[in-house]
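Given next, in structure tokens, is a single chain: the form predicted on its own.
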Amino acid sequence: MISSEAAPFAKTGGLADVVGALPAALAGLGDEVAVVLPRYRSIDLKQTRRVWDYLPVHFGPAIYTAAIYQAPAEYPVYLVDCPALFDRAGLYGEGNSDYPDNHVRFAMLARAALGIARGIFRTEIFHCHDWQAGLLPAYLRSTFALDPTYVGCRTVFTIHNLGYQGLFSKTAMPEIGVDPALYRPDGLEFYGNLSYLKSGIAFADALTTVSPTYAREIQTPEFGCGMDGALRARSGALTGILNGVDYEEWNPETDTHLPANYSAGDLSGKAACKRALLEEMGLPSDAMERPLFGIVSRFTGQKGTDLVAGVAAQIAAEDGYLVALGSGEPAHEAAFLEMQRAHPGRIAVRIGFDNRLAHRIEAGSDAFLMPSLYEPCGLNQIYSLRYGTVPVVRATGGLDDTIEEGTGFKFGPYSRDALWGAVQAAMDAYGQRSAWQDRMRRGMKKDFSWNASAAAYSLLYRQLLER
């Protein structure tokens, strides 16, 4: 597996959770798995061992060199240590600006992964995650097409979020060592630019995305982000496999981040979690008797910030409460802070990343808001189910696949009124305590572990190798 992120080594979002959990689930099925990651500055090498001293990569006249370290894990995790490209403060950029050489940085990741497959871990399948690994299938179809090392190897390209496309100027082509003949409409070219995501779509043997509904949605103009034509052309190779979640980390019965643990059989600890969360977020104890809505999210346009802002006053007016944790685009962070300013004692917001607080919001909230414009899979609604926190979601992508009428509340149109209708339905249902607890327990019994997802990936790998 080639990825720019994997928990616990490097994380900005759900990609890291997937690549951090899927390999172990595959290993549990008997598959041999290794992960290749950049060695960012934030990754400590003290517990690792150096397994390759000198891996040169030529991009035209430029030469980059890397050392390869193996991190301690239940499966091999190989870190590509190229200080000239990865020894930086951020993963992709700093100060809301991408690094200008990201095209070279992630070309290096792909080429280093090919080197690792040649010299350390002889693989049959290259599983490439998101645009940062999108060049690898193109290299195998061109530069390394006749290399006997890779004869019989197959590629899988997983789209975690089609909105991130790895777009660069076509002038970058000579800097990444890709055959110029691949810059064409059915290759890397995308409206005059070079797209690493489109490279994966065009050249991988199989395509997957992270929920069945999202696999259908991205083949339409509404959700295709300009790639819908390319995806429809490869619809026969595209599969939607729902992400799983790690119930060892996300389990209210054992979660060490909580002030009290609880289960579907004994919900008393959830009240203690709500009381502690209200105190931590500076909300009044009176809120114990009223519905508390939680949000843990990136604050971006995709996540429905504008809809939340549109219903905030109504939630407060109806004697509801809201806690939110996240970071992202400055305008959306400002929108949440404005909600807090306008409704003190009703809405509390924390800007930033805080994993412990994220767990406490999942446990302490009564309901969880995810009004996304689109959502490839979503993980927090699945965490919420296990924590007895009833999801209120827009019926799109993985949100539609995982939430049912008996476990949560869904709305269709992307509008403030539609969200408010679902929120109001949840607030009314909250008043029926016995029925609400039945809804909580139904959600807590749902199983979205990695077992089923890993089995689907393992089957796909075997089908590819039989071709």
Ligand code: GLC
The other form holds:
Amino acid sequence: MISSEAAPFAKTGGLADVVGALPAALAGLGDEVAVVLPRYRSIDLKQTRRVWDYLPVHFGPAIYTAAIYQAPAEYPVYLVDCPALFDRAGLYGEGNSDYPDNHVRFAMLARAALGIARGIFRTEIFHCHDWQAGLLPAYLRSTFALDPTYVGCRTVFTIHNLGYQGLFSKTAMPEIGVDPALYRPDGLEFYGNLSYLKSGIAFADALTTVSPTYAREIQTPEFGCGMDGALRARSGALTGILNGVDYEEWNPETDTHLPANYSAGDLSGKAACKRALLEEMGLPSDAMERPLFGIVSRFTGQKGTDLVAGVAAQIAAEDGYLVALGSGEPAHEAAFLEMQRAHPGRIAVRIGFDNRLAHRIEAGSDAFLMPSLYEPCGLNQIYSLRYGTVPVVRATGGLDDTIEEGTGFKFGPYSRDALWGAVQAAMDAYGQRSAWQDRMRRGMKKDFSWNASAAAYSLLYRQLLER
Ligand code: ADP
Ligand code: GLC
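Structure of the form predicted in complex with alpha-D-glucopyranose, please, following the form predicted on its own?
Below is the whole assembly, all chains and molecules, this chain first.
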């Protein structure tokens, strides 16, 4: 698996959760898996073992060298230590701007993975995640097409989010050592630019995305982000495999981040979690009797901030409460802070990335809001189900695939009114305590563990190797 994120090493969103959990599930099925990840500054090498001293990669006249460290885990996690490219404060950038050499950084990730496969961990499948690993299939089709090391190897490219396309100026081509002939409309070219995402789409042997509905949606102009044509051209190779979740990390019965644990059989601990969350967020204890909505999210255009802002006043007016944790684009952070400012004592917002608080919001809220514009899979609504926190979601992508009328509230159109309809339905339903608890328990019993999804990937790998 080649990825720019994997929990617990580096995380900004759900990609990290997936790459942090899928390998162990595959190993459980008998597959041998290794993960290749950049060694960012935030990753401490103390517990790791240096397994390769000198891995040189030539990009035209430039040469980058890496050492490879192996982190202790049930399966090998190889950290590509190339300080010139990865020893930085951020994963992708700092402040609100991307690093200008991201094309080189993630070309290096792909090339280091190929080196690792040559020297340390022989593999038959390169499973590449998102644009950051998208160049690897292009190297295998060009630079290494005749290299005996990789003969028979197959590539899988998983799209976690079509909105992030790894776009760079075509002048970057000579800096990444890819055959210029691949810069064409059915290759790396995307409206006059170079796209690492398009590279994965064009050159991987199999394409997957993280829910069946999103697999259909991205082949339409509405959700295709300009890539729908390229995806339709490869629709025979594209499948949707729903993400699983890691119930060891997300389980209210054992979660060590919570002030109290609880289960479907004994919900009393959930009230203690709500009480503690209200206190932590500075909301009044009156909210114990009223619906508390939770949000944990990257604050970006994908996640429906404008819709939340549109219903915030009504939630407050109808005696509801809202807690939100997130970070991201300044305009979206500002919109949440404005909601807090306008409704003190009703709406409480924390800007930042805080895994412990994310767990406490999952546990302490009554309902969870995800009014996404699009959502490839979404993990928080699945965590919410297990925590007895009723999801209120827009019926798109994985949200539509994981939430049903019996476990949550769904709305269709991307509009403030449609969200308000679902929120209001949830607030009304909250008043009927025993029906609400039945709904909570139905959600808590849902099983989205990795077993089924890992088996689907494992089968896909085998089918590719039989070709
Ligand atoms: P996405 O990958 O689009 O961000 P997902 O729902 O798949 O959405 O996954 C988001 C993951 O990131 C979840 O594990 C969520 O708890 C976590 N997360 C997002 N924002 C924060 C934050 N500000 N603090 C802590 N965890 C966060
Ligand atoms: C992306 C998507 C999210 C998905 C996650 C993991 O970041 O936005 O919907 O759950 O990847 O696949």
